[in-house]
Amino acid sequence: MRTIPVEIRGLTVRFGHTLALQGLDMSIPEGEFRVILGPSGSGKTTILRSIAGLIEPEAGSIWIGGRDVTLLYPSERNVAMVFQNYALYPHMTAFNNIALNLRMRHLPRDEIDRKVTGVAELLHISPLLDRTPRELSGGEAQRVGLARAMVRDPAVYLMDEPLSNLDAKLRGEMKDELRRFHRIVQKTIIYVTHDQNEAMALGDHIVVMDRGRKQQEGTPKEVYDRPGTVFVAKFIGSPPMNMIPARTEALDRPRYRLSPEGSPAGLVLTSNGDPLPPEVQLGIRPSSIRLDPTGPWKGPVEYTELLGPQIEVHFRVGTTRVVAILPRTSAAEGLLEAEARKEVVSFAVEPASIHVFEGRTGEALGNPILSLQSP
């Protein structure tokens, strides 16, 4: 059994009138690559301040290694910031930021050296040493900004965004960058983001947050094929999952009339039998929709583009806009011309790949669909 070497109990944060934070639990083994992800002003930020002391909460408690440490300066709790912006200072080169903590601390100079050039050999950062700030890189910078963390040797690594800033060639260079870190260093790291991207590929553990409040939380697995709400589903994935609200409306049980807003065509729908409520929003994955040409499911293309393998086609069921991903099959081809015509194609998918949320809350009522057809 792991420790658990940081714990949120109950953290509530508000900035005047904004509560930013709602009574927030969460307990992060040792050890772990957990992500925080949610859009502007979900909280996430909010999370990671509290934990290095740079916000005061209104309630709760934060711990770290067992220890309460709600009330205790930043230097105290034994935790290093990797910031967005890097937070280097520009007249120190590389290797003075690096070396900047330890110096404070009072190290021989011997050692000094001896951590930070450790450090920078790990991090293949060594010829830098000698640079300042405007003359590295942006992947160059970050590296130096992990190596000041990392010569720390901190219980806990806290992540704010580090690659928001590098463009999309040298943030797939740095997410691997970051997974060797964490296998150097075998510690916690608190990473957050609004990338749902980054999310998947760096957690080991996935908390989705929204307006304050945990929406979700689970591997990158879980989250993705069970999403507990409207917002996860929605936010997790890319493209994100289509959602076609719909009214039901009971037949011989269990089987349902199924009308999808604005649609004249309504589906019969196979429940497992648990009841359904009379409004329901169907979750489908764009990957998951298939050419059909006797699919219950009938819509006129709107769009499509071309995505080298694979062809994006927007059509509308009902008054819902639907994206589906498929496969670059001569049948799927024949779509890209389909458009300016409003060709009306029938596709299918299967039950299982179908999730159901309450139309008004929102919350995940699973995988209730046993069979759809048309009536």
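In this text, rigid core is short for the largest set of C-alphas that superpose within 1.5 Å between two forms. Since the structure is predicted, the reported quantities are computational estimates derived from the model, not experimental observations. Residue numbers count along the first chain shown, from 1. What changes on going to the form predicted in complex with adenosine-5'-triphosphate:
Shown in the overlay between the two forms, fitted on the rigid core, is a CA shift at Gly10 smaller than 2 Å.
Once the rigid core is used as the reference frame, the Cα position of Gln22 differs between the two forms by less than 2 Å. After superposition on the rigid core, the Cα atom of Asn367 is displaced by 2 Å or more between the two forms.
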Contents of the next structure:
Amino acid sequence: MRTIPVEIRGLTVRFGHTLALQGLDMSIPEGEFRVILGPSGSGKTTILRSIAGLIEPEAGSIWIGGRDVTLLYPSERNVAMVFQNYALYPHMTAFNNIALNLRMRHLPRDEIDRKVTGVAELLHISPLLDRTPRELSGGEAQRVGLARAMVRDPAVYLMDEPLSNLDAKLRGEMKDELRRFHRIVQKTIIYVTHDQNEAMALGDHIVVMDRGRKQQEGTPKEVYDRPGTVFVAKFIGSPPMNMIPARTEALDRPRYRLSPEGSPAGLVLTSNGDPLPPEVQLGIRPSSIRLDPTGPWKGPVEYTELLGPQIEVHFRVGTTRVVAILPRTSAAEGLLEAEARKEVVSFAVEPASIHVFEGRTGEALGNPILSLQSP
Ligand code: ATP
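Show the form predicted in complex with adenosine-5'-triphosphate, please, the one above being the form predicted on its own.
Time for the whole complex; same chain goes first.
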């Protein structure tokens, strides 16, 4: 059995009138790359700062390696925090920036040299150690910041959007570096981001936050394939999952008449799940849509874009805009022509790939749809 080095129990943090975290529980097994994902203001940084000991919670406790650290000073918690802006000292060389924490701990000089050169080699920054931060690119400064956290050899790394200041190419490279770093050190990493691509690429396990509460947690595959709420469904995946509102009416169960937007004749749905509520939202990933002249949905094309191997098409379905990512067939390429805009096109969706959510609460319903037919 694995130990649980980081555990958060009932954590509540308040800033004045703002409830930044509301009774948060989270267990992070040793050695896991845990990503905390959520929009701005959802409480991500507050979680990290609480673990680091920089914030005093109103209620709840934090345990690291089976020890209650809630009342300990930051320096007593054995965690290292990597910030967005790396916070390097401008007048010190990269070497001295990396060595700083080790010097403060009065480690012998040859041990400091050994640790700094070792970590520099790992992060490919050995030739940069004599430079000051001014003489480093954003990506290089990022690696120096990471190296400074790494030499401390903490129990847990806390990373707050460490790639957010980098351009797309460097971000890609640093994602690879971070994965490699995690494989080598095999330490717990708790990593905060608002970027779902980063979360999917890096996380062993993702926690999705919204307004101080945990919405869902699971592997990247679980949260993508089985989003528990409309919020998670729309937050993970790009472009986001389409949501088409529909009224339902029970026929002879398990069949329902469905009146979704953009399908004037309605549909008959056969489901093998619980009874459907009177109003649902049908969640459809853009990549699950295909052009089909006999398909049940119809709508005018509003916008198209060539993405290289695929084509993005926006349809208007009732009052809802639906985005499709289509393979480059000749029919799809036809929609790129200017005169094809406003043309009414029919499309279909594989019933098994439709997610069904409660119309009002947005909770996912465990309703695999068996078939969907025009009446
Ligand atoms: P971002 O992605 O923008 O960094 P976040 O998810 O990390 O957002 P937090 O920084 O944890 O969110 O903030 C959560 C809530 O607490 C927000 O409403 C924020 O305005 C508030 N908050 C955070 N720190 C403080 C503070 N020191 N004083 C007052 N309010 C704060």
